[in-house]
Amino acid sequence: MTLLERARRRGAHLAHARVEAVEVRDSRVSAVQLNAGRVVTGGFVNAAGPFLRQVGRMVGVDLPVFSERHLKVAFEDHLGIIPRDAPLLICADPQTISWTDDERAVLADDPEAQPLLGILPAGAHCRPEGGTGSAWVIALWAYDTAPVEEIFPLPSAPYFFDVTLRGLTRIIPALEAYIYRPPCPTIDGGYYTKTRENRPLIGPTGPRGSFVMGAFSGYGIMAACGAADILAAHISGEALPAWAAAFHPARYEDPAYCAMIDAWSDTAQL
């Protein structure tokens, strides 16, 4: 709130309205259709996270982006179970569920949870939520990470509580209390978009005015600031740092650099 209200008073204006159109004439943007009506600009800025490789086509670029599905779930811990002032507690193993023969069968059945039958990543963790007098937990794990199309409401995630309140048990056995008597949890989430390096899109992309800002892979609240910083050098014009080049989106155009990542065998999540 503190960076909007100093951009209201040098003069911006924040609308909330869906783009539907960018329009471009002469190679270069002249306007932006939205649902509440027509902006006459030279410049536009994709920065539409999940949606990034959506908005990119409407300027007629296909941002080389997709989208993981990261879940976390909340419920209250009335057992006491986890320390009010416990650090976040990450399980660094991957591991395999211990189900029962009756749960093994039931997930076999189902093709979209036959995977939890195997090993699943590292990563389960979980911190406490909330200050003195709270019980609320706030557990993830992103044991899924398979590209997805991005759907808002999330589609629903039945199996997401048990799976990741079992991987815990691993590092914080006492949880097991929860595991056939569960509190009522509450799940959200969202997607980690992100490039295949795993590296952001910063720069001009497509006709002259557009430039993108996106696939932060989950890691776009730390890494806001500085990026706007380089993208207001962009579309400004004033002088670039060096390393500004390695989020450029036409660093792909670069065959070196292509078969650099392609000898990467494992980018990891930030």
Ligand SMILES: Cc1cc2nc3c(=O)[nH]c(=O)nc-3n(C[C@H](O)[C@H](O)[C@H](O)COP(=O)(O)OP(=O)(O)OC[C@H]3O[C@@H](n4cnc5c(N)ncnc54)[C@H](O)[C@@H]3O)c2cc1C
Second form
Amino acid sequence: MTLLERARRRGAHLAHARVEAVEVRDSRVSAVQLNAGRVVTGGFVNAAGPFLRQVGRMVGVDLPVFSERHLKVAFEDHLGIIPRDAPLLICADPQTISWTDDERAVLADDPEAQPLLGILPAGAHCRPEGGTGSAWVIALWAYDTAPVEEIFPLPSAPYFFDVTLRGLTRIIPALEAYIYRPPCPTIDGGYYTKTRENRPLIGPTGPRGSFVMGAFSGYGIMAACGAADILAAHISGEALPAWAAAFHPARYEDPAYCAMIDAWSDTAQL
Ligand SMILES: Cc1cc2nc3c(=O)[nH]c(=O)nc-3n(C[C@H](O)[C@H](O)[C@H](O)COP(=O)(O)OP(=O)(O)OC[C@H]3O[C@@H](n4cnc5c(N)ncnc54)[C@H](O)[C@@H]3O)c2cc1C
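Given the form predicted on its own above, I would also like to look at the protein as it appears in the form predicted in complex with this ligand.
Next comes the full complex, and the chain you just saw is listed first.
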């Protein structure tokens, strides 16, 4: 809100509307078509998060991004298993879940659930949520990071709480008490929209006056202010810091750069 209020004091206007098309004349942005009108402008920033690629097509570019679904679950730890002053707790080891024979049979029957029978990656984590008097815990485990289509509302995830809970029992065995008597969970989440090497896209792309700022994967809140600084420098023509080149969309047009990241075996999750 502070940033929005400061922007408004400098003349910014916030319109709640859907961008439906971007008009280009003489290779330069000339207007943006909204579901609630038309804005004549020479500048357009695509910051559409999971819809970055879709909006990119409106200016004729195919942005090199894809999305992973990342869920989180909140539940009431009514047995008080996780101390309220516990830090973020992360299981750093890959693991196989100890399903019963009956459970294995059910999962084996469901093609989407079959991977849950194999080795799942490191990273199940949780932390207490809420102030004094709260019993809530938030837990996450990105055990399935295959690229997916961006769909809202998110498709249901019937195994997510159970799998995450079981994954956490590796580091917090007392959570086993909830496996067959689970508290009612609240599941939500979103998409990590990202590039292959997991660096964002910030800078000009497509026709003159068109910019992109996105592919912030799982670190967009942390990166927002620094990213906005270099986007503003791109738009205003101010000097860019040396590191801005690492995020310039044009890096994907450089075959040497693409060959270099092809050779990276692990681009790390953030
Ligand atoms: C489960 C989960 C946990 C996370 N935890 C963290 C964390 O702890 N720390 C952190 O830094 N990051 C975290 N992230 C990542 C962070 O949420 C994202 O990186 C960040 O929200 C990306 O910001 P954005 O502005 O690019 O996109 P978004 O926040 O998705 O905003 C995009 C906006 O564009 C709008 N839009 C899309 N299409 C159109 C259109 N055609 N017209 C008009 N508007 C449009 C959307 O409605 C939306 O408001 C997490 C993400 C998930 C899913």
